[in-house]
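The data below hold one chain only, encoded as structure tokens and taken in the form predicted on its own.
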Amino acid sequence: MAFVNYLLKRFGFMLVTLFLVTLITFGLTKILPGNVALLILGPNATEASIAQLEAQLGLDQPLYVQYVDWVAGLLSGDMGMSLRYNVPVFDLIALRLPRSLLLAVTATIISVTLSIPLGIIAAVRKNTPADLTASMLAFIGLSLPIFLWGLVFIYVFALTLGGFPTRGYVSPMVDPIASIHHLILPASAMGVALTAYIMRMTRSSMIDELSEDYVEFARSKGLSERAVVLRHALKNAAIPVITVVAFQFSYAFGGVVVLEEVFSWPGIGRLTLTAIENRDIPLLQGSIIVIALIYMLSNFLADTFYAYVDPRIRYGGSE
């Protein structure tokens, strides 16, 4: 029961956050320069035709009425028409979203594969050259933004060593091999950028767990150090690490906005930049809402798993 109450509270918090996101998104896009009706009709439009189109689009209504109509459209799957592409925003996002998810998920898998072993080694060999080397690599990873990692990977693995394309996307349904070939460079660049955060959390959590009494008890029973570390300490240390992984996935999904532009990856991030450049308000609103929703859902799933594996969280959340 405590677990259900905890989930209901977290879900309610997510709904409130989503409401605030819609409010802020709507408000910010309304203060952007440019008239939507004028953008649609062109610079030679008359005042009468602009006024007529504004009435058709509901732009002559009070802001609160426009906001309610917009939210009602979102709830029904109607995000409006893109001013640049002249197609439904929902269709554009439905096409681009899987590509961004593919990039973010692959990058997260790469970062987890690299960071958790590094974090374990750094914790087990605390204050040794291995620990110092891993910490230095983490510091470098934290210092460089994602887009700079993208440029580094392009220069080293595409321009210098060759063998990898620097731009574009191929659907896995069309050519799986070519798709992986185009995916490796941007996903690896993002994965390396995310590795530092997860590695530091893994190291910190493992050091805390290795100092607990139950670890010393396991050692006193004659268990090998490998079994103590991987079977006992890592199991408990993984709880905060999982939360960081979820946050890093959210960060990765947000980071695609810039990285997709670097690699010309046609995902929702690049679509958002296109909407900004062309003042495509409906497309910009829809893209922001979807990115925010993915971010919140990943955090909600992390909270759910965290509460499931650690009863202290749910009981604390139900008080």
Second form
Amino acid sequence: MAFVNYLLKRFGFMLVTLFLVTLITFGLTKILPGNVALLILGPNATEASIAQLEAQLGLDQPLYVQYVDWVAGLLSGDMGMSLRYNVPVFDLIALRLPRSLLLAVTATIISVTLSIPLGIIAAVRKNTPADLTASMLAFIGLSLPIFLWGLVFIYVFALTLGGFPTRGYVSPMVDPIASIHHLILPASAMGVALTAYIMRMTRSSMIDELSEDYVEFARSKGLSERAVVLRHALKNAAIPVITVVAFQFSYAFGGVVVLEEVFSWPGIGRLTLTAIENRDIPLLQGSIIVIALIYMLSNFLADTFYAYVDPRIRYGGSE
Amino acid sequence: MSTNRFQLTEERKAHYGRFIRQFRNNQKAVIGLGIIVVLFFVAIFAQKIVVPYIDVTIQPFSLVPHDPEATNVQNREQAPSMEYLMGTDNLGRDIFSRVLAGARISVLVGFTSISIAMIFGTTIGIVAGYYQGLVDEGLMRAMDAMMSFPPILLALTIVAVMEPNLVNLILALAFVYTPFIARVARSAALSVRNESFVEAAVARGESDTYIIFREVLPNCVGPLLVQGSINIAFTMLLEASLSFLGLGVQPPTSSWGLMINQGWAFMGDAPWLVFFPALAIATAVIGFNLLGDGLRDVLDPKGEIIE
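The form predicted in complex with its partner chain is what I need now, so please give it after the form predicted on its own.
Time for the whole complex; same chain goes first.
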């Protein structure tokens, strides 16, 4: 079973990478200046109480012991206590993560519904004014930072046209309508930002497929152009596009860090920024590792899916 | 063939000429390069350059019509006019002058960080691709780990833990983009590793250093140029995002991202505070994206390019 072997190998790679990711996260957050015990106790703390707290938090241990403790904690779901909020980091992340996922998933859905039809139309009408306009817009879309899309949407739909809140989050459990109302702007801003890339990918893989022999054959059978495009070419063009969608989800998830700041969306991205502002090391470590884990997993799934549908990847050797 | 150096240079010359011709015929590449040239011109001549400590002026011209840092509260939030082409901001500073001055930061950050990433990334990638085996595994797993963080998250964490300033920003972005370059260099190196000219060099008993620098590296230039150009565009986007979050260059230096950070609270009444720096970011990024796309058409690099 070549595919099972491939999967096991990739999975093994991912575990090694995951180990390195924990090392980088731990190492980076340890550089952060500021004495944690002093931060907790305030400037009037005595040296004895600082030393006592450090011993209690394990900060007097050698770095590798602290690292091992931290990883052991991670594996059992214990990420320590947040210094700023004084509650377990795990609880904070468990509350904020679903909100970020909601934003990233909605954005991905919006961008897929926009970009795939656009990409197909551009490919079918290759080099017509419609295609050139769409391609040019996509190119401009690729060249704007995500936060700017957020500002454009706030300016146009909230400040100028009105009717949408510029900031905040409402839980769908509390008030589903208000929740969607708050979700629309940030999710569309990110969705549009992602559209450019998926549209370009759909267009170029559709163009490749439309020049294949089997498409010519389907046409010569007398099938309508619509049937040729939708039933034959799209099926094969979908492979690279689905991979890109998975990659784009991970990209969206990275983008939430900035976009959440623009829309005051209380997700894991803002949590990370708060952790940085407050020198809250346990919280920073926890949020970074969780974001990296989700980012890695969606990339892993994209790779795996690609290899599953396209066996050439598995034998290619160079990942 | 390698015994006849003359023939080789002729061949290189022809190759070079073909590249120039194709480049000139590629609209995207030419427009991209045009934008970049203007951007450089603005970055260099926007303001005087005075070497600190010794007080020597090495660039005596300035394109800016007003002092980009001079505040004038009576003049705040003026709409664009002949006097203030892009209006004034909430402190009465001339936005046109600040946009011109901001080009310097964008170009400086984009170029230096990608140059550093190119040096480290190319070395790591070519060594991994050339030696293969355990060296390759070790290096590439480390690169994978660096790429397992969303670029923005990695960059902002590094900047935040080291203290946000220009130098740390450049170093953080160089760190973030090194694995992108390394992967491209590795796959290019892999594709030439088994070519006959490399095997011939091994058979001649050339040293590894000679083979890496004289045989493998020149054949990786194409993909690296394409990746480098695209990554400069990325870096500029990332610099804007970090500055927007307040984790990039610090005031009073003007950077496009920072201008948007300071201006977006006033966006409702004075959209020009955000519009013009945003336009500048988009233009610069489009320039490098166009050049990257054009170079890709012209050079048709083997191996992967990571977007």
